[in-house]
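Only one chain is given next, in structure tokens, and it is the form predicted on its own.
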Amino acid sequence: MKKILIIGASSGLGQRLAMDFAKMGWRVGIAARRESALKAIKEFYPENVEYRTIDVTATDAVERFNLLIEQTDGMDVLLFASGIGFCDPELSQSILTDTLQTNVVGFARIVAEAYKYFRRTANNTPGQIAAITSVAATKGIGISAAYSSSKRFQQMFLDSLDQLAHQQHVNVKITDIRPGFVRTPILKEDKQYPMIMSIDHAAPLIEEAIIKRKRIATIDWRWSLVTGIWRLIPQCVWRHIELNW
């Protein structure tokens, strides 16, 4: 039985991700702030999941993911579905500090443990690492600066590690997914986002990706061909476009 970790699954992608593993026959350790939330997903499998409480910005949140690491037998695969974030133009100092906690620090802690829990073990069975960073990661944006960057982070994160990895021969996967909006809690009910995918048509490719162990994964092909038209704008084009999200 395969057994994946899912971080930030009481809501969301998270939530379907870990119902639908469960629901596959893996092995799934969940964790999120709300203990509710996660209490109710075992309650619909309580032979495939387990659960912890786990707050990525809390000092205890490393010890805390190694102790679900052994409560759910040994990790095969981290999903990182945890996130926030926020169109702020206005640039509140709270919602910076919320967004980098939680993006870029605990991102990076959890995930870095994750790396070294490979490294000591995947030599015998391979790892994997999945992160669900986002299409705002393509290019900085203004309305949405601190998310979008942090995004970025995530991303060359997770491409230091592939190369880190590589170079420690390290059996370990690594899985960037991302995708454009999704409608979770994340989004605001009463605006209007473009090419939005509910979740019935997001959690299946996302599943495809982690299944198939891609390396990046972005959800759907429609955001690709938008990103990689992204990719070709100069930042002296870029800077005059205004997106209203």
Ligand SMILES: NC(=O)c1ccc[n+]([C@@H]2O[C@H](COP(=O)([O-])OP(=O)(O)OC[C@H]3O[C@@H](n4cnc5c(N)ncnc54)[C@H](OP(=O)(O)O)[C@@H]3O)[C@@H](O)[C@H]2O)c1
Contents of the next structure:
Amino acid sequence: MKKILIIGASSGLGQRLAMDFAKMGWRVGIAARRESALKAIKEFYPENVEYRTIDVTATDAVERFNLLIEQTDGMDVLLFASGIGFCDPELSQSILTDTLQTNVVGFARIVAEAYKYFRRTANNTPGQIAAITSVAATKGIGISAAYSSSKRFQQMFLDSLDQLAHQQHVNVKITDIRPGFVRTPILKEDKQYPMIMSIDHAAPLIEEAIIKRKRIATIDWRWSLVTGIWRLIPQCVWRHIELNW
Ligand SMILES: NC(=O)c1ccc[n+]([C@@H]2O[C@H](COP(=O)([O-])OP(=O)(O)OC[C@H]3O[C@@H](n4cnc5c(N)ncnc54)[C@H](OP(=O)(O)O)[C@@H]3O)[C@@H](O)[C@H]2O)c1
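With the form predicted on its own done, generate the form predicted together with the ligand in the same format.
Zooming out: every chain and molecule, the one shown earlier first.
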């Protein structure tokens, strides 16, 4: 039975993927801060779901993550799905700090620990580190500066681990999942977003990227096209483009 640990499984994409992997018969270890939501998933699939509360911004996050690995009897795949994001044109200090604590510090401490776990264990069975980053990392987005740059950090960290794994002969595959807008609680309910996807559309594409062990997967093909065009736009032109999300 394959084992996946999903951090950020109490709502949105992480929750849906936890349910889907459990349904597919995987052993699933889930974590987030809200215990009631984790417990509800366990109640659906009592045989193959284990849970533990983890706040990735807390100093005990790594210790609790290792306990969850033990509780799940090991780990073949880590999926890091925790994240926060805000539209913040005022550059509030609290939003800046919270976003970096969660998406940068929290992300790096869990992903680094997963890498070290696979370095110890993945000689025979290959490991996989997957993370949900975002298309928002493609260019600096003025109204979401902290979010956009935190997602760029995540992508760069994953690229770095991919190279480190090669140098250190660690049998671990890195999967960077980059969705466009998906209707989940991270988005404002009353706001319009371009090319927004339903979770029913996005989740199977993310699952396919994990199962096929893709290196980078942009969700979906339309966002792949759009971000390809964004990359061609020089900063002197990009700065004039008003994104209104
Ligand atoms: N939805 C989109 O349009 C979209 C697009 C691109 C990328 N993404 C990325 O996809 C990932 C999942 O987001 P989502 O759309 O599914 O949003 P969501 O429903 O708000 O889920 C976010 C998850 O992160 C967890 N989380 C937040 N802070 C945490 C902390 N300090 N410690 C542990 N877990 C924490 C939340 O759980 P608790 O609150 O219970 O801790 C929740 O389970 C995020 O990284 C997001 O940036 C989303």
